[in-house]
Every structure is written in structure tokens, then in C-alpha cells.
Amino acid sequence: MCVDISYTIMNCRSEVLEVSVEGRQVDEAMLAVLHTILLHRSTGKFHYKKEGTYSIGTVGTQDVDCDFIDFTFVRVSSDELDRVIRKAVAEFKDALGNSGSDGMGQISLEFYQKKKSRWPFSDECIPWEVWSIKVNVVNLANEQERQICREKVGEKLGEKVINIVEVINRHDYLPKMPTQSEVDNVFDTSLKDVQPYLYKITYQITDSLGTSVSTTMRRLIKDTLAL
């Protein structure tokens, strides 16, 4: 357990993405974005030979074809990690469906590192990167609109993935590689086949995200129908 002190951290990198999707596309769109980020924020397992000397295992990848979006994303080949992400996304989708707030919400992926505190105080959780995905669920009138939305959301997700990779490839702050005794302060070592940076996923449901994204999606569908 650690105390979140994000409000005191000035150099925490923050990125905001916005997507507009049909209800049945929420799961796949969120999985595509979150898995893309975690693919670039995970390493193979560390194998220590002695303090200060270690090797890093390989990270497998696999393609995932979406059922309701014309899109294929790449994720870390870890069933354990996939289950954790899917559980968080399912909870977010259920909350969206039960909110009565016109299907608007935000899911966030926060990376942090721990700073040990002396007993009896809890460790501090210091965030260094936060990705927030604002989601708006649109209601479509017929199958023709759904097919257009399927294609347009796929195109938009492709743009988001490129944006994510560009941001991650910047030479910005990353926690320094830890010694064996400190590895749990930087990485999640609980998984047997991959080692992501420490992270947490949270969400909120709100009716104050604005309608710009959904308006853009509806305009794209209307323009396509007019062709």
C-alpha cells in the first residue's frame, strides 16, 4: 500500500486522448489503447545474477483482431496482463452503461514509482506519466451507420496508436533501472511472463466531457452517407 501524492508532483507527464464509439465498441477501443501503451511500458522479466548484474527476458507480442472495429492492435503476449486489463475495461463499460449520463466517461492509466517511507508511514506513490482516455458513446440509427462507424473508429484508433508511439518515443523521463532490492519500487513483478512499470487503472463517469468528439463522429457518418 502506498499514498498517492500526484497532486504534489509537477513533472508528471499527462496525455489526453478522446474517442467516440458505439456501445459495443467500448471494450475493443479501450483494450487497443491501453494495450498499446503497456506494450511500450513493459519489459521482459529481470534475471539477477548478483546485485547490479542482470539479464532481461524477451517480451512476446501478438496481434488482436477486433470484432466490431476494422482494426488490429498489438499487445504483449501475456494472458495474465490481458486479464487484468480486460477486467478494468469491463468494469468501466458496466459503469458507463449504468450511469445514465449519456455514455460519457474517462479511463486513466497511471504509471508511478514507490518511494519508501519510514515506519509507520505508508510508502509514497509518485506518478510520472498519466494517460487519460475520454470516451463518448454514440447511438446509431441503423446497420448502415454502424458499418460506417466500424470503419471510422478503426481509422481514428490508427491515428491514436501513432500518436501514442510518437509520445513514448520522446526522450522524456523514465524511472532509472533499479537494483535488485528496489525493483518492486519501479516494476510490477507479480506477473510471471512480463514486467510492466508499476501502474494503476482508474475511471470516472461524467456528463461534463463535452460533445465535440461525438459531434465529429456523427458528422463523419453523415458525410459518408452523403457520398
Second form
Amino acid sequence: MCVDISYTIMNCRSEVLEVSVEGRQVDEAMLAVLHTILLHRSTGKFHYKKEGTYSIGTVGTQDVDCDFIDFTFVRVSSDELDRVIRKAVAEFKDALGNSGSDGMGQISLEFYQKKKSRWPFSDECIPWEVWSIKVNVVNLANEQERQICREKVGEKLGEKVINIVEVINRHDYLPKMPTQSEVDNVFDTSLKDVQPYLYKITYQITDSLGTSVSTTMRRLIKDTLAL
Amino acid sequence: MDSDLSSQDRKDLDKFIKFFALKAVQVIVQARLGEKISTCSSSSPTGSDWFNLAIKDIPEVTHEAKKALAGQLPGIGRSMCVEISLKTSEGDSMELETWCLEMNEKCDKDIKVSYTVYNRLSLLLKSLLAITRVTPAYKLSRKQGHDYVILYRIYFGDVQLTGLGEGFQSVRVGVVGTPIGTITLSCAYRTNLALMSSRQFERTGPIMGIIIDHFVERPFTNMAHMHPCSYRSPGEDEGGTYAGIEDSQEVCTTSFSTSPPSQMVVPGKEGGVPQVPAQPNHGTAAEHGRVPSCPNGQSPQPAQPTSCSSEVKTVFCDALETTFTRKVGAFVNKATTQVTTTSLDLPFAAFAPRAYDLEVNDPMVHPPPSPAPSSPLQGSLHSNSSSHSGGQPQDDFVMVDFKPAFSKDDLLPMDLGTFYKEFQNPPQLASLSIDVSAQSMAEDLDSLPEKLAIYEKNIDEFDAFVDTLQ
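If the structure you just shared is the form predicted on its own, then what does the corresponding form predicted together with the partner chain look like?
Now the complete complex, all chains and molecules, led by this one.
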């Protein structure tokens, strides 16, 4: 049921994880996965010194207990980053709820590098790693099922963490450490305590036909133009 | 093999491996303390945070790790292992998992030591942080305190996995290639917890007098090296620096270069490297099997936890003593007894008279009352037992017929326990015990026409019945 896929296209590594959760578990499940990835893809703040050297700040970590899942995950100690991720997850959850679909969607965490282009072209964003988490929301009938779901989803999330660690551990492509002038093309330097690689979070809601909404829109437009 | 590695690189690599091993042990043991761990990020490097990660150093754990390493480094054929096991209040114990830091012969000559290896070791520590919360022992360790405690043991040499039972699983945390070999970090964990589901440890007393005796008995000599996963929070100053590594010479490299490696700057001894405060009576730690105990009344260094680490609390008393209350059956009025692990070097130490005072009033010594007692009776049993603390002589066991709470004798002529036992083995159904050989197939077939005739006669009845169903 939960098939995790890994593939590479154009030097961009893509990982797909799937989870089935109950409605109130969506937030915590997404936070657990996204924070686990970001833990591995964040460093301390860089401090550049003269002679082309730099030092790296310290990253703290903290345990987070889930309320609706029997699971604890580790995130970097950065309230700023946590707020950003929570906001994105909340938007995703709202979209899932409002879509009227069967509760299927996908949230993607994409790490990219910026490539500066000359005017009039805008900067290119070149992804080098994309994590997609497919979510399937289930409805449960009674408290007993919910209790079982708490434990089962906890176990599944544990498996996802192990999968994530496995992928990270392959030590595949990572952007080269940048010089001071290039650091904003590789890292998100906007936070004051940690420095994740440049990332963006997007999501898609799948309608009940199994096609994503964006695909449907594209098809509609294509069909209209073909007439 | 090492001729390609410069002496500086080799020195750095050895240092990285040594501190990686020490930090990995800290992460593993801290993950089994039973509490949530929290450390602060700091944008200014202090020079004592190895691998750019804020991982506290519990002095006792560092001490044990260094003792196990005995000046050596993990290498090919020399693995460093941290064994996590569980010990119940009845004295039974069971190995839960073994974390292994090993090295194999596969070398990566081209890898840059001071940069790539260091960063990959940092990544590996982050993976270790994540994975330690995922193995089954994590949940068990979060619930420790009343019925059981989690212990750790560090050893060096050959990996021993036989204590994990059959069907143990293995998870690989990660690998880092170096010019002298590939470092691998993995965990083998017991899966056969069926005899000991985590629910069993939420009970506060034995049920129906069943004694849990399914565990591997550890010989007492081994027990001497086990240490409870608990500690006293070290004194910290406001700057957020951590009780650092004892050797102030070992400052970690926190400076990197975007230009060729030859220009790398290594910070010297920066002023901020804290010394480990001297531990009272720590010198006695070397005594075989004895865990150092703080004399009564002497408080540890003034604890000034920073706001982010205030969640980390001392669970047990400031010495590495574990105290648990011996459970007795319900309705027993005898005072309870307490066992500590400090006297484990004596066989049958639990029966020896205690020679020292326990800290009676220290709230840390007595586990707080059960957070969710399943019945008011059991809740009061707990508070009853915790008020009878040290200084009591060891009492003999009194066998009492266990009466489950709220059982009523007048409804059933027997009590719940006997009822349960009897009906666990019900007699076989009469229809199943008919001697089949007495009837042959031929006889069955012969009796068929008769049966058909009867059914045909009563066909109207059957039809009427079917109609009522529709």
C-alpha cells in the first residue's frame, strides 16, 4: 500500500513517500517527515572570515512528541523554521479539507540552487533534490480504530524516517560549499539560528478521479486551444 | 595504505573518529533517559561543539566510553558497542538493542578528511538522533520508572548480539568512507517483545500472581557494568556552552575554507571551552561494580540551566543509584522494600541488609505517583509504598490470594482468577469427540435416502420458514 519511490531526472534526485493517516494526524505526520528531512539538510549559520575561510554555527535539536500519533521526531531548534513549516502544513491541510476530494494530496519539499542569469532573464531555480509525500486521509469509525491507527501510523512514520536516513546516507549530490557572494544561491540565510539549503514547499490536491487538479487544468486548457 | 594520508590529516581523522564515537554514545544514552531532549542552536560557534551539533556531554557517560575505549579508537576489527537493556523491579533483565560503531576495510582515498569526512560524520550524528527515536526501545524508555529501568553498557571489541533473542532486526544508520576505512553505524534490536508488550509495563502490580520470568538471566558479573540511563544535570553557565569534553586541548575544528584545503584555519584554544566541574567522589568510579554515590546532603554544582535546556531534568537521585519499589500483591499491609543497583556486585544482593541510608525525602529517589493509576486502589498502593522508604528491614514475602479490584464474590461462586484459568482450557465439544472411525462413509451414504425422505415430507414447513425470512 505504501510504495516509496526513488528516481533521478536531470540530476535531480526525487523521492516519493506515501502515508495513510486519519484527518487529525495530517499535521503531525507532515511535520515529522518534513522536519526529519530538514534536520539533515540544515547547517549552522556560516560566518565568513577573510582569507576565504568560514566557520559554522551550532545546530541544536529537540524532541517533539505527537499528540495524535504514537511517535516522537527530532527537529532542529529553530522556532522560526518551525513556524514556516507549520504554516505550509496548515495550508496543505486546509486545502485537503476544502477540496471535497477523497482526501488525497501530495506535499513536496524541493531543495534547489539559484543560478543567476543576466538581464532580462530572471534567476533560474534548479532543483537538486525533491521529496514528495503522498497523503491519503482515511476516516475511522470508532475509538478503537483510532487507537490502532495511532500506533500503526507511528510505526509507518518510523519506517519513513529510516527511508529518509537511507537516502541521505547515500551521499549523493550536494551543492558545493559556496563562497560568501554565492551563499544565498545555495542556502536560505534568512533565519537567525540555522541555515537550511534553499527550499520550497508546494502541494497538490488530487481529485477523486485520481488526477491532480493542476493536471486537469492543464488538460482543459490544451483541449480548449486545440479546438 | 596510509602513505597517501598526510600526518596532519591522519591526526585530524583520528580525532574526528574519537569524538564521533564519544558523541554517538552520548546521543544513544541520552535518547534512552526517558525524557525529551532539547538543545539550543547558536549562530556563533564556540569551538567546543563537535560536528556543529549541540550535543550535551554527560560526564559519567563520557567517562564510561573512554574507559571502554581505553585509549584505543574504533577500527577494523575493533567495534564500539552500546548495549541497551531493560531491568524490571523484580530483578529480571533483557537486552533490547545494541548500537555498533564499526569500521571495515573499504577505504576512500580521495575523500577530504577535514571537510567531507567531518561533514558526513555530522550528518551521521543527525541520522543517529532521528533513528534513536524510532527503534522500539525508545517508547519503552519513555515509560521507564515504576516497573523497570533502562540500562546501558559500553564495550569495545567484538559485537555480541546473542542476547537479543531470535529474529532481531537491524537498521543501518549510515556509513562514512574515510581514507583508512569505512565507518558504519547500525543498530540491532530485539523484536521478540511479545512476552513483554509495552502494555505490561503500564501495570503497577502483578496480575493474578503471574511472575515474569521469561528473561535471560544475566550473570551478576555482567550486571556490574550496566549503568542506568539517568544523570544529574551538569552545571551550565548562561552562555549556553555545555559541560565540555574533559581534555581542553581537544578543541574541534569549526573553521572551513572555500579555497583549497591548505588555507584552512584551525582555531586555537578559545577562551570559552569550559572545564568539566570536578565530580565529588568520582575517583571511586573505578572500583569494580560500584557506582559512585554522592554523600547525603552534598548538592551538585549549582544548576543554572539555560531556558532551552530546562526541560532536561534529573530523574533519579544525584548519584547513579536506581531505586525501585518492590511490588507486592494488593491488600498486603506489609511495608515495601527497596532495591538499589549499587550493591549489584554481590550475588543475591537484594536479600542482603542495606548498609547505608537512602535519601528518604528526596523526591527524585521515589518515582512520582503513577500518572494514571488504573484504579483508586492501585493509586493508593503506590503512595502507600512510596511512604515506606529507606531504613526498613527487608520483609519476607507474604503469599496472598490476589483479589482483583472490584471483584464481587457473590455473583460467581469462584473468583476471577480461577474462573479465567478454568475457562482458558475449556473441555472439547462433544460433537468433535465422536469417534469418527466408528462411522464409515458407507453408513453415511446409506442413511442419506432416509434423511431425504424426511425432508421431503416436511417440505411445506421449510417453505413456510423461508417465506418468513423474506
